[in-house]
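Next up is one chain by itself, shown in C-alpha cells, the form predicted alone.
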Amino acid sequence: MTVQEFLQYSILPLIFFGITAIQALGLQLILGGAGLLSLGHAAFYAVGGYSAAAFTVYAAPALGLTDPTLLMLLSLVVGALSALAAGFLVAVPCLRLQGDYLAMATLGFAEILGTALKNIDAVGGTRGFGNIPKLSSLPWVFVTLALVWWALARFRRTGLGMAIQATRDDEIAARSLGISTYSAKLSAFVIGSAIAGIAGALYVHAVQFISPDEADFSRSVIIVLAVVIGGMTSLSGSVLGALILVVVPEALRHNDTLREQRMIYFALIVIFVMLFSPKGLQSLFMRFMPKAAQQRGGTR
C-alpha cells in the first residue's frame, strides 16, 4: 500500500475515531462528571443524527438553502436541540432513579427508539435513512472535536460544573451546600445528550446513511467503554479511549493471522486494561509522568 492509498484509507477510521470521542466526552459529563450510569446514551446520537438527516433532506430545500456550510451548521444546531429535548424528556422522570435502575431506564427508551425509527418510513424504516448530501468531512469532525473539548474543559470551571462534580463526590454534601443536586444532574445529562446529537449529525452528512441500530445497546456499549478505558473523569482520558476503540480492531482487521479473532483479541486488551488500571488510562499515564519528569530533571 503506497502512502497516498493509506492516507484515503485513513480518513474514514479517522472521522469515526472523532464522531466517537465526541460522544465519549458528551458521556463523560453524565458518567464521570455527575456519576450518572447512562446505558442509552446511543439513542441521543441516533435522534441527533435522524433530526439532522430529515433537516438537510426535507426541510432544507422547502427553504431554499442550498449553502453546505449553513447547510452543515444548521444540521449540527439541529442535530444538538433535537437530541437535548429527547435527553430532557427521558432524564425528567429518570433522574429520580438510581444507579442501575437509571441504567435500565436508559436502556428502555434506547430500545423503543430503535422499534419506533424502524417503523416510520419517511426516514426509511428498517431500511435506513439514505440520499443524504454528503456536508460532513475530516475537518469537520476535528474542529467540532476541538471545540467541544474547550467548551467541556472552561465548563468544568464554572459554577454548575463544580456543583456537578460536587454532585458526583457527595451528593449529601453537597446538597448540604445549598446546591441542587437534581438540577446539576439534569443539566449534565441535557448536556452530554446534545453533544451526543451533535456526533450523530456529523455522522449521517459524513456517511450519507444512518439505521435504527445506531441506537443499540451494543453503540452504546462502546461509548462506555471509551469513556471507562480512557478514565472517567478527564475529558484527555476519553479522546484517549475512543482513539484505541477504533485503531486497535482495525489494526487486528489487517493481520491475516488475527483477523477472524480480533473481537476476542481486542476484548483482552480491554480486560488487561481494567485489571491493571481499574480508573483508566488516564490514570496509568499521570503515574508515570511524576517519574519521568523526575528522572529529566535529575539529568540535567
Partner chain sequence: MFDLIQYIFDGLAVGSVYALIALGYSMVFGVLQLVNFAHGELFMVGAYFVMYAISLGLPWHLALVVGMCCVGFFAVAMERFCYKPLRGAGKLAPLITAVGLSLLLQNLVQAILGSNPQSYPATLPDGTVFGFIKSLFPPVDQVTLPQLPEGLFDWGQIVVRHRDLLIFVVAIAVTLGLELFLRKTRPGQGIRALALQPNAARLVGVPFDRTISLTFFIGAALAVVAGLLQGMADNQVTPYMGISSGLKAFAAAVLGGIGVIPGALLGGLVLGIAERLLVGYDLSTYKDGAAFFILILVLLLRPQGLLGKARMVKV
Given for the second form:
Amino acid sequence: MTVQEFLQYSILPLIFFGITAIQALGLQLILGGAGLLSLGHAAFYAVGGYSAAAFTVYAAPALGLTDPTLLMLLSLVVGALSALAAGFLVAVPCLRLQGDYLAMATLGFAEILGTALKNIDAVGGTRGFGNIPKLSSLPWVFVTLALVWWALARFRRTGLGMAIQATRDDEIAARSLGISTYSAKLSAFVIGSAIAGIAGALYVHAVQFISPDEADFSRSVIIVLAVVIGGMTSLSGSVLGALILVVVPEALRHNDTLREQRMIYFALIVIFVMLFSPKGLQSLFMRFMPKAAQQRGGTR
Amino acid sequence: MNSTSNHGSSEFLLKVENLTIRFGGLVAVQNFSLRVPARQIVGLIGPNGAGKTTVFNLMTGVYKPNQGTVYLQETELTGRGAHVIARSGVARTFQNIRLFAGLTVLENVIAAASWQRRGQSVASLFALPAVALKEKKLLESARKLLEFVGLSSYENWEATSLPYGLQRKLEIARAMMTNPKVLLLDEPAAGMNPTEKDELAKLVRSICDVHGLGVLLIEHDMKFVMNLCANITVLDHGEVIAVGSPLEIQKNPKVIEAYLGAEETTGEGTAAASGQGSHS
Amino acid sequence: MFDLIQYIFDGLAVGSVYALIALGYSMVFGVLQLVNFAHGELFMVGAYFVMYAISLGLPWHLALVVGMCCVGFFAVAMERFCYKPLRGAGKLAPLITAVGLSLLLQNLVQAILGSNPQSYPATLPDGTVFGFIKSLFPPVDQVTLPQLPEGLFDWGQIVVRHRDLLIFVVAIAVTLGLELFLRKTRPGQGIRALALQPNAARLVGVPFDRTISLTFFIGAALAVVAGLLQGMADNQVTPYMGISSGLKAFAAAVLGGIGVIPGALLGGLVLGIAERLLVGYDLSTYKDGAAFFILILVLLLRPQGLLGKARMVKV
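Previous: the form predicted alone; requested now: the form predicted in complex with the partner chain:
And the full complex, kicking off with our chain again.
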C-alpha cells in the first residue's frame, strides 16, 4: 500500500474519529463534568445532524445561500442550536429526577426521538436522509474538534464550569455555597447536547447521509464507552476513548474474529475501569509518566 | 471565663423564631428560637439526636420548616431555597465533611464564588479584559482565605487527600468565600487533637473579630464551647431547654439532667456539669 | 369494538412476559436503588440456557429448574464481583458497570452462538413440551370463548390463543407466589425490610449481603421463566431480545411503581396491551417508542408509579 493509498483510506476513519471525539467531549461535560448519565446522547447528535441537513437542503436554497463556507458555518450553528433546544426540552423535566431515573428518561427520550424521525417523511423516514451537499471535510472536523476541546478546557475554570463540577461532587454542599444546582446541571446538559449537535452537523455534511439509526441506543452507548474508557474526569480521556473506539476496529480490519468481538473487550474494559481505575485508561498511561502524574495532588 | 459579652449591644444578624419541623408523625424540632448578633459566637449544644443538625438544615434551607421564621437582618429566609439563603449571607460547614472531591484545595474555595461570577462565563472563556481583573481579585481573595486558615501550602492538593483537621478548616475557608454575614459551623472540632482545637478556637475567634461575622456553632467538646461562646442554647429532644451564658448553662439542672440522662454522653455530661474554662 | 377486546387479550401475553422481567428490576431497585441494566440480558441468557438444556434431552421442567438455578447463581456472582465493590461509590459507577455488563453479555452470547435467531425446540400449543397442558384444552390452536346467551358483544368473534392464556396464568401465579414469599417467609420479609429501611433492617439482624444475593437470585430466576415463555411464544431466541424486552420491562416496573410487586404485573400488562393496540390500529412504527413515552409520562407525572406510595427523599 502506497502512502497515498493509506492517506486516502484513512480519511473516513479520521473523520469518524473526529466526530466521535466531539460527541464524547460533549458527553464528558454531562457525565464527567456534571455527573449525569445520559443514555441518549446520540439522539441530540441526530437532532443536530437532521436539522443541519434540513437547513442546507431545504432552507438554504430558499434563502439563496450558496457560499459553501458560509453554509457550513450556518449549519453548524443550526445543528448546535437545534440540539441545544432538544436538550433543553429533555432536561427541564428530567433533571428533577434522581440518578438512575434520569439515565432511563434520557434513554426513553432518545427512543421516542428515533421513532419520531422514522415517521417524518420530509427527512426520508426509515430510509434515511440522503443527497445532502458535501460541505465538511477532514480539516473542518479537526478544526472544530480543536476549538471545542480548547473551549471546554477553558470553560472548566469559569464560574459556571466550577459550579457544574461542584454540583457533581456534592449537591448539598454546592447549594450551601449559593450554587443553583438545577441550573448548573441544566447548563451542562444543554451545552453538552449542543456540542453533540455540532458533531451531527459535521457528520451529515461529510457523509452526505443520515438515518434514524444514528439516534439509536447503541450509538449512545458507544459515546458513553468512549468517555468512560478514556477516563470520565478529563477531556483528553474522552478524545483518547474516541481514538480507541474508532481506530482499534480499523486496525483490526484484517482480523475478522477480533473485530467482531471488539465490543466484548470494550465492555470488559468499562467494567474494569469502573472497578479498579475510575479515572480511566488515561490515568493508567499517566502512571508511565511519573512527573505529569505528580503535578496534581502532590505538594508544591 | 473570659468570653466577650457585648451581648445586647449589637443588633441581631440572624433571628430564628419558633421553628418547627415534623417528619411524618415525629416532631424533630419544636418551637426553636435563637438569635445570633454580629461579632459574636453563639453555641448550640445538646445530646446526640437532639436535633442540632436539623436546626442547621432548617436555617440553611435543606429542609423547609412546618412553622416558624428565619430572618437575616431584614430579609426573611424562611422556606427559601438553600442556594438563595447562601447568597443572602448564611454560610455553613457540615458535620460529615462535604468537600468537592474532584477539585483541588484552591478550586474548592474558588467554586464557592461561582454564583458571584454569574453571567461572566462567556467573557472568562475568552479571557476578556472586562473580567480578567475580577478573576484576578477572586483568586487573590481565595488565596487570602487559604492563608487565613493556614492552608496556603496545600493549594494544589486534592481536597479529600488532606488530613481530617485540615479538611474542616478548608470547609471554613470555602464557606467564607461566599462573603457571608453569618457562619454556621457544625462540629468544627470533631476529630481534632487538642493542639488543633486550640488553633481552631483562635481561628473562629478571628472570624468574629477580624471579619466581623456572627458565628453559630454546634460542638460536642464542652471546653471548646464554654471558652468560645458568649451565649449558649441547649437543645434536647428537639426543644430548647436552656439559654444563657456558659456559666449559667453549666449550673442549669435541666441541662445536667439531659446530659446525664443520655447514657452514651455521660462523659460529655460531666464536662457540661463541671467543665471549667481553663484556657482561651 | 371486538378488535379492541381482541387486542387487549393479545396484549396480555406479551405484557405478562414484561411483567415477569419487571419483577426482577423492581426487587433489585427496591433493595439497592440500582437499575440493574443487565437484568434484561439475564432474561436472554436464560432463554438460551433452557433452550440448550432441552436440546440436550432434559425434560422441559428440569431444564427450566436447572436454568433458573444457573442463571440465578450467575446473577448472584455478578452482584458480588461487579456491584458490591462499588457500594458507597455513588450511583454513577454501578449504573455504568451495569451498562457494561449488559453489553458484555449481549456480545458474548452473540460471539459464541452467532447473531442469527435460533429456533426453540418446542412450541407451546403443540409439541411435546406442553403436551399435558394441551390435553386439558380442546385440541385446537385457538380456543373460542363460550358464547354468551345474549348481550351486546358477540364473543364468538374473539379468539384467545392457548399459549397466551397460559403465559398470562403463569405470570399471575408467579406474582402471587412471589408476593406470598415476600410476606410469609423470613428471607422474604428480610427483602422487604431491606427495601423499607436498610439501616433498621441491618440492626434487627437481616443479613445484608445474603438478602441482596437472594434478591438477585429470585429476579434472575423469574427472568429465566420469562425467557422460556417468550422463546416458546416467538419460537425463537436472539441475542438482542434482552435489550429490547429488558428496557420495556423496566418501563413497566416504573409504570406500576418500582419496588411494588403487583405494580410490576400491572405495569407489564398495561404496556403489553398498549403496544398491541398500536400494532392493531396500524401504528406499529410507533410501537417501540410507546413504552418510553409511557415511561417518561409516568416519571414526570407520578414518579412513584400507579401502585407506589410517594416516598420522602432523604437528604
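This one's a predicted model, so the numbers in the text were calculated from it and none came from an experiment. Between two forms, the rigid core is defined as the largest C-alpha subset superposing within 1.5 Å. Residue numbers count along the first chain shown, from 1.
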**Message:** Does F272 shift between the two forms by 2 angstroms or more at the C-alpha, the core having been superposed?
**Reply:** yes
